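Take a look at this single chain in structure tokens; it is the form predicted on its own.
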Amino acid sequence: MKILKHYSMFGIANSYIIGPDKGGDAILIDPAIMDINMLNLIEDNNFYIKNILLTHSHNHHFDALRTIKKIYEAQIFSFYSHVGEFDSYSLVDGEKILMSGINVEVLHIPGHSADSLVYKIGNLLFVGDVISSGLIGRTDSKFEEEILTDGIEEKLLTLNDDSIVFPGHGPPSILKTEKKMFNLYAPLK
């Protein structure tokens, strides 16, 4: 399995492409922008975008949908049944789904947004804006921050230390590091 990262200046956001080593149907996570670099990543690896996973519905995590849907017949998956102008398959917490030959587990961790989802693929965590290299996601209120930190404690920090964290913004990390950072932050709650 290959994991490719695309960085977009729009929203300073990360997108990820996951697919078989030798090409084939692939998953695209949080398509911020469809530029020539994204197209080259897909085509040079002989991928066909069959599934699109959205971690949440902030437009800098899905703005490329219109262009991508013109090129690929991809199914969109998110918390909501409709994102922008597109229908989406609505996912729920704990759901396990096989897509493009890859097992994906869904974790709903609201707080940054009501629809924030984390996608667990083996020991890989695609966390959107739930956490980001030593930080928890931005929230608009103390109440949302408590919901977010509770969700992180219950659903993420209980996973294996060697899990690799792929955030919506910033560099990847490992969960062991994020646990340490969270524990430093937690007393401030």
The other form holds:
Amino acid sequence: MKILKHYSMFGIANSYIIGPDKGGDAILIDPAIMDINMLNLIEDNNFYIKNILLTHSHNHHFDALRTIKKIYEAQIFSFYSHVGEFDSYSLVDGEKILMSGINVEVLHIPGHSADSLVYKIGNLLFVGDVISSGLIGRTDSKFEEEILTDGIEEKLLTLNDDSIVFPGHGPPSILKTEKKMFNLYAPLK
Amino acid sequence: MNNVIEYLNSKDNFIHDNFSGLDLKQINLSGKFFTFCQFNNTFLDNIDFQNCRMNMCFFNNSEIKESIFDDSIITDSVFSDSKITKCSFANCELHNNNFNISEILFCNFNDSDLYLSRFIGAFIDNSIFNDCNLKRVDFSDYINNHVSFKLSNIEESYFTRGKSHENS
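Next, report the structure of the form predicted in complex with the partner chain; the form predicted on its own has already been given.
Complete assembly follows, chain above in first position.
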């Protein structure tokens, strides 16, 4: 399985493409922007974007949908049944889906946004803006912050220490380090 | 161990290899390519990583000493929760790397581009970041002791917690 990262200047956001080593149907997570680099990543690796996973519906994480959907016949998956002008398969907490030959497990961890999802693929965690290498997602109120930190503690930090964390912004991390940093810096626990 | 060294010497391009938990000393790996390789919980002493390309490589919870990464392109990689002593990362492209809560002692980052890298909660002692690009580099909660940032754009980096997350 190949994991490729695309960096978008729009929102300084990360997109990820996951697909078989030799090419074929692939998953695109959070298509922030469709530029030549994104197209090259997809085409040079002989991928066909069959499934699009959204971690949450902030526009700098899905702005490329309109272009992507013109090129590829892809199914969108997110918490809601609509994203922008597109229909989406609505995912729920704990759901397990097989897509592009890859098992994806869904964790709903709201707080940064009501629809924040984390996708677990083996020991890889695509966390969107739930956490981001030493930081927890930005929230607009104390209430949301509490919901988020509780969700992180209950659903994310209980996973395997060796899990690799791919955030929506910033560098990747290892869950063991995120656990340490959460305990050091978690706001107002 | 000899098999690992033989394997490392035999190839120039490593993809999805796991070297975690190893104790490697005095190996020349200069000019090699590493993609999605894991060096977690490793002890690396006197390793020559000059002119390497590393993408999504993981050196978490490792001890790296007297190793040279000069002139390398290292992106989206993890050096967090590690002890990095007397290492040189001079003239490197170090975009979007994670050095959070690491101990960085007597290290040289001169002339490097550290765009988007994070040093949150790191302990940096007797190290130099002269003439570096520090745009969007996050040093919040770091502890520094004799750290030089001469000719670097520290005004474009973050020293206040959470600032690098503003765009999300």
